[in-house]
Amino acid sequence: MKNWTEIYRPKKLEDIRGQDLALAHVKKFLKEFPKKKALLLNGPPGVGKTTLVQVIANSMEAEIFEINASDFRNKDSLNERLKPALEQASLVHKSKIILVDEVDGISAVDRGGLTEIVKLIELSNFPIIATANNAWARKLAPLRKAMQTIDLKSIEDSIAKTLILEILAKENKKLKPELLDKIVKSARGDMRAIINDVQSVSLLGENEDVEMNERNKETDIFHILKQVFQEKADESMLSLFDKTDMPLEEIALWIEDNIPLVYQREELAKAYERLSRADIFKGRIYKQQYWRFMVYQNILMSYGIAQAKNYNKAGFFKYKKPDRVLKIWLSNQKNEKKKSISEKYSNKVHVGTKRIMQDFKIILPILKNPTVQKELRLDEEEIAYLSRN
């Protein structure tokens, strides 16, 4: 099944919403070229930086030459690919736009690449537009001096909801308003993340309340995966997992599902072997309560998997959220409400919480009584949970 983010990617100028100011700036830049030779679009992931350039190029009937800065291992390979594109006119289109995507990723591979881009800007016969998730990072100072920087804002919740409702209507699917609100709120303006989460929930066939407050953790895990899978193994890897609140069990799911995107053959076998050893230590931790083994689990999942590769992996890899993670969220949300209700009832009737949870179906009619709910001081979400069961 095709990804909704691709199916419903904006194709015309009127499809772009919530970025009117940025759209006007880009149009002005292209109209006044070569007054300014390069533009830097800055904004968090999922706000539509790349799509905006692609749509404008399409509306102008201009050729778009697109590269991802992370794909180049050094400045020589960047020069070899980019310089000819800056000199040669399009064979079939009236004009040409050079798009350098994810420019903040190039410094992680080769710092000389940033200087090389600045040099190439001066040589270019065509407008250059670069994108960055954080253009104000110190390492991008040379680019900011050579480029005009335009900030794209996060998509407003009201706009995001309208777009999602349109997509759901086209897909003949429905989503509970409160669930849509949670998904939109947790994504904080990342339209791509909102569409992905909505599609995931609809595919699971679940319309329960889902705890969707994991977006910060996801942002962290993407950076962690990039370091483990693509960069040289060193001691700094040992503290990587301290940068996210995500438990090791969930990190393991992310690693397991994304290893094949980057590793091949012997590397793949080594990485999975080390992940399996980490899982053995996890079993010993839970079975025998040997919490000191957690350090070995951590080492194998971070440094061990990083060291399994034969060389640093330059390039852009689209890491994905494991489907099992969303299923875990669904399950945890259900259990969380059930447990909180059971604890409140347990305190009133002086029976253990574990016993209440075991007999939950038996006492459910009692718990649905409004008087009992008021006595237990159940909140709206707990009452809603009871009404669905």
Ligand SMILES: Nc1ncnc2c1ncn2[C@@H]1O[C@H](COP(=O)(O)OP(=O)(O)OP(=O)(O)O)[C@@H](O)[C@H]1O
Given for the second form:
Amino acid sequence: MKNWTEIYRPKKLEDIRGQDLALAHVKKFLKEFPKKKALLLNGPPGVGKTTLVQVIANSMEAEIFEINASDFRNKDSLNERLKPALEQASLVHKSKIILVDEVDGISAVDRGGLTEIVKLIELSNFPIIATANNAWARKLAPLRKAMQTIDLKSIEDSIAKTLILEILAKENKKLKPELLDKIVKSARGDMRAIINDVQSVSLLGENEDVEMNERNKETDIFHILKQVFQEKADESMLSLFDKTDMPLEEIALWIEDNIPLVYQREELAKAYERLSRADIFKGRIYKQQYWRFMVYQNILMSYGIAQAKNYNKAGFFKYKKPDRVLKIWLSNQKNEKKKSISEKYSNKVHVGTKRIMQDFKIILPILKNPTVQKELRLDEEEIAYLSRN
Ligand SMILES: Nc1ncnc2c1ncn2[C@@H]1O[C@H](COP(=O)(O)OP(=O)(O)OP(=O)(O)O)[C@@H](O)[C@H]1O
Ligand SMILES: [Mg+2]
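If the one shown is the form predicted alone, what is the structure of the form predicted in complex with the named molecule?
Next comes the full complex, and the chain you just saw is listed first.
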């Protein structure tokens, strides 16, 4: 299953919706280069900033040379990798655009890199285009001075809807107009979110009403299982997991182990299929660090599983705790913390994460030092993990 955002990513300038003004600015900037040397595209997520640069480069047969946060980590990489790229013409393309995508993602550690980019701007023989979600963040002040800022607006609802209807027609899928309204409204002009939400909802077949976030009082896992497995699927299920503090992965284990207790034959097959789709999204969350996918994982596991049953199931089922798997999962969780702490430490001391994990016991006393924890920006869970060991 491919993401619609990939399939329908704009390829030509005309495919980019609702950003005519920004597009005109970028074109002008490139035409007049080197009058101004760098441009900062500022705007909320999912409105086409990265896409715009890619499409425009494509239309000019220009190469895109991308600079990331990690390039600023050391001076050597700056000098060895970047400088030549900024000075020398592209070997195969007509021209070149330097893209510094998501500059506000640059972490505190790399902040020195921002002043470094400013120096590079002077040096560069090619136009530099950076993107940011919040150009007004304080840390970006040095960049703002050196670059012309262009604001991209969030996508208007009517424009978003038109695009969605075109996509649905191509996919041969339908969506209730009220549901489309709801999705568009809640995404607030984030085109990527709208496309992703529409895709995930249309996965469920006949799309019922969807209400996404609503935090109510705590419900324990047995209550959750009872609802998912025994009651009719309805929109309230989409906020079911919000009512517990249990992580989604752990809920998945409970669901997986208890499905056979209640479901039979084709219900079982359907339920497992949805669970495995939820797992695909989980993989994507980790790989792409795209937390919005959690919504789909959630929808598939709650509404999706509930809807897999043929009829509502009255009666009492003795749901069981997924013992063995749960233990494995918990120990993996522990390892996750060890790994994330090691990664942070590794970035500071320039020793590989693997080595640090091997010597974890030896470094432990250092890591328990609150000053060190602060310096490494450990989160609460990581600190809690250290205090348990
Ligand atoms: N203006 C647009 N017209 C058509 N599709 C769009 C537009 N903006 C975003 N999309 C869709 O959303 C996807 C993501 O867009 P893009 O990566 O360009 O967003 P972005 O503004 O760079 O977001 P971020 O700030 O998160 O990096 C695209 O692949 C495309 O499918
Ligand atoms: Mg982007």
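Residue numbers count along the first chain shown, from 1. Between two forms, the rigid core is the largest collection of C-alphas that superpose within 1.5 Å. Quick caveat: nothing in here was measured; it's all calculated off a predicted structure.
Student: After a core superposition, would you say Ser346 shifts its C-alpha by at least 2 Å between the two forms?
Tutor: Comparing the forms between the two forms, which are aligned on their rigid core, Ser346 does shift its C-alpha by 2 Å or more.
Student: Taking the rigid core as reference, does the Cα of Lys309 move 2 Å or more between the two forms?
Tutor: Comparing the forms between the two forms, which are aligned on their rigid core, Lys309 does shift its C-alpha by 2 Å or more.
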